[in-house]
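A single chain comes next, written as structure tokens; it is the form predicted on its own.
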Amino acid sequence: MLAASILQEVESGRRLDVAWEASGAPAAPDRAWIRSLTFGTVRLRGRLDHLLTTVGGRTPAELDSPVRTALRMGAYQILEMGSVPGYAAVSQSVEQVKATRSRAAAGLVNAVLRKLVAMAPAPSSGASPGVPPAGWGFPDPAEDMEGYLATWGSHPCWLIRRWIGRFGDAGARRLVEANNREPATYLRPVGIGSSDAAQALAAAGLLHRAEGEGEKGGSGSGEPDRRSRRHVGRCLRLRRGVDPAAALQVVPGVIQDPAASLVADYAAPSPGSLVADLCAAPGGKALALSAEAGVVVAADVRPRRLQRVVEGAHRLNARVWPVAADARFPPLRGAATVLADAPCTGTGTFRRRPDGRWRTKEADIARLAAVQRRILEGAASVVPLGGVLVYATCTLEPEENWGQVRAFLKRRPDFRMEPGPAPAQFLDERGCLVVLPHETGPAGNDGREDVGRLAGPSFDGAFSARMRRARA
């Protein structure tokens, strides 16, 4: 089974997105179903493991990897995928184990998953998917929010503790809930206006339509309804289940979350200028910036990942010059705008890259902060007098964001904050771009609506600081 092979690759240490692409699943006729199963199983691993331990009496970590994978996949289908009957999920999981393990292992999978089928609420019961049914043994959030968010919320304890300390119980809960919603897919047009791109995607049946919107938009005028565009950061929301490659054949652009697109807008290079993107792969921001800049030098230390930049530049006929180089030692001087989109813990992208929550360790914050400092120093060496340095991450952790920028500004008093353009709700008091997943999208299950919260799905997290080097 294709989904099982992908999850086994992840078990062996491979990144989920890499395993997904390498498996051939993106070209499969049932790609949407396979993606929902594989990504969902990884996303809710903490919740599934808690239930499997409660029902089976043994933690999945104690079992062989193929058995553990079969149990998690079966549990996810039973509890989260209404299109799969419980008996079918059990039967498929048992056969999957029989092909690789003993009859005893198959018997264990059969017994545990049958218990889960008996526990699962009926589709017509009205049970809220956002709240664990009574009797499932999850901690009470009123008494143990950390335990609740680690198990039902399916996040590592160390991260939950950090987020509770920073955002409080309610904020951490909303953030976890945002991370556990399946992300929407967005396309940022490059070299074509957003209105024309929206028309083309709508005509091809690829543009998301808001609930109740007609085939030709809510007004019946043929103009796609603005509610369906989610037109933030120049991005257009695609219809769920659409193959991104199909959308890119209709509209030239890049598949990019609005948070990443906002970073590109915030950089705001002067038209026709030279831009250096020093951590460019896979190239989304470099390609977005190419629409405004004269030339973008897209550097990355990983030649294999740089191939994605090459392919994107060729597809869009963009003025992007890829070069394999270490951002700590940039291969050029004097770029008007320098973007250092530094490697980070990526805690703002755990909704889109769910395996990241299990791979990332608390010690990675300090380790990557040291790397980011060296990259910032290298990037600053490329910025001429009067030039702009843009530092960006996709993490939510302050040590990697403002903490990093604050330390840099103390070391380099010749740089000053000069915010770029961004919607007011995404600019903090220092002028930094800050996008938090739980402050975009719908309210959480507590029904609370925050001021400035946008309609539609949540965005990824992002941080960026734009600094200008003094001329004298």
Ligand SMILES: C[S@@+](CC[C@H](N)C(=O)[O-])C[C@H]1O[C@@H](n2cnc3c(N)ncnc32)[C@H](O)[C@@H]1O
Given for the second form:
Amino acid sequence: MLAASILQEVESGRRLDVAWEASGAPAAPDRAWIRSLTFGTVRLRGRLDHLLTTVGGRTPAELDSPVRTALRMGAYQILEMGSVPGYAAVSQSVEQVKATRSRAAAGLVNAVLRKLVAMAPAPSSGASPGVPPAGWGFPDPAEDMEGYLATWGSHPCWLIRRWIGRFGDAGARRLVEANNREPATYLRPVGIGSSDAAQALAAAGLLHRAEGEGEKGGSGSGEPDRRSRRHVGRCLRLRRGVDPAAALQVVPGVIQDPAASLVADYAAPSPGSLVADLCAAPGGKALALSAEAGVVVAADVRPRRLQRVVEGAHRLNARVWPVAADARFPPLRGAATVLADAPCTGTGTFRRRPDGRWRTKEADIARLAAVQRRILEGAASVVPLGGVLVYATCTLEPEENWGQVRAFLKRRPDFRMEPGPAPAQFLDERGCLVVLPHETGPAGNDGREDVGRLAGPSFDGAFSARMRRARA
Ligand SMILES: C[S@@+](CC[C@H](N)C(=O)[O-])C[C@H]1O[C@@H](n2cnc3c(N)ncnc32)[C@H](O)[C@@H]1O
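Could the form predicted in complex with this ligand be shown next, to go alongside the form predicted on its own?
The next block holds the full complex; its first chain is the one shown before.
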């Protein structure tokens, strides 16, 4: 079964998005179903493992990897995928294990999943409830928020501890809930206006339609609440389940979360100027910036990832020049704007990259902060007097964000913060762009209101600091 082989590859260390792209998953509708199963199983791994341990008496970690994978996939289908009857999920999982493992292993899977079917909410509800039913053995959040968010919330303990320390119990809970929602897909048009792009996508039936909107709603209902759910800044929200490649055939652009798009806007190069994007692959920001800038030199140290930039530039006929180069030793000097969108722990993108939460370790923060420091030094070394340096990450961790920038500004007093344009709610007191997944999108369990005009689903997390080089 394709989903099982993708998850087995992830078990052996491959990234989920890479395994998914390489899997050759069939076309719709099976494609969407397999994606939902694989990404969902990884996303809720902590929750499923806790439940499987309670029911089966052994932690999945103690089991053989294919057996563990079959149990997790079966449990996810039983609890989360209303489209699959429980008994069908059980027999499919048992057959999967029988193909390569012993009868005893298949018997174990059968027994554990049958118990889960008996415990699960009525099939008509289609998904496990927002809070665990009593008797499922999850910690009570009123007594043990860390345990609750690590198990029901399905995140590693070290990260939960950090986030509770930083955002408090309620904030950490909202963040975890935002990370467990299926993210929406957005397209940022490049070289075509948003209205024209929205019209074209709507005509092709690819644009998200707000609830209650008529079949012929098109893009221009004009009601701000509906528009806010499909236009976020320059991004257009696609209808759920739409293949992004199909949307890109209708409208030239890039598939980009609103948070990444806000970073590109915040960089704000002067029209027609030269931009150097030193960590450019796969190229979303470089391609978005190419619509404003004169030329974007798009460098990345990994040639295979750079190939994605080459393809994007070709597809959009964009003025983007890909270069394989290390940002610590930039391949050019004198660009008016230098962007360092540095490698990071990516804790702001765990909705889209659910395996990231299990792959990332606490020690990675310090390791990557050291890498970012060297990249920032390299990037700064080629910014001319009067030029702009933009540092960006998609992590929420302070050591990689303001902590990194504060230390840099101490070392380099010739650089000063000069914030770029952004909605006020995303600019902090220093002028940095800060997007937090739980400060966007729908209200969490504590009943907060949606955040202003950017209502709708949550965004990824992002951080950026824009600095101008003047005389020290
Ligand atoms: C966060 S991603 C960049 C995303 C990209 N800016 C976009 O918008 O699509 C970070 C990139 O930095 C690259 N990278 C890591 N170390 C690097 C280095 N020393 N020099 C240049 N690129 C590097 C990685 O290969 C990766 O593609």
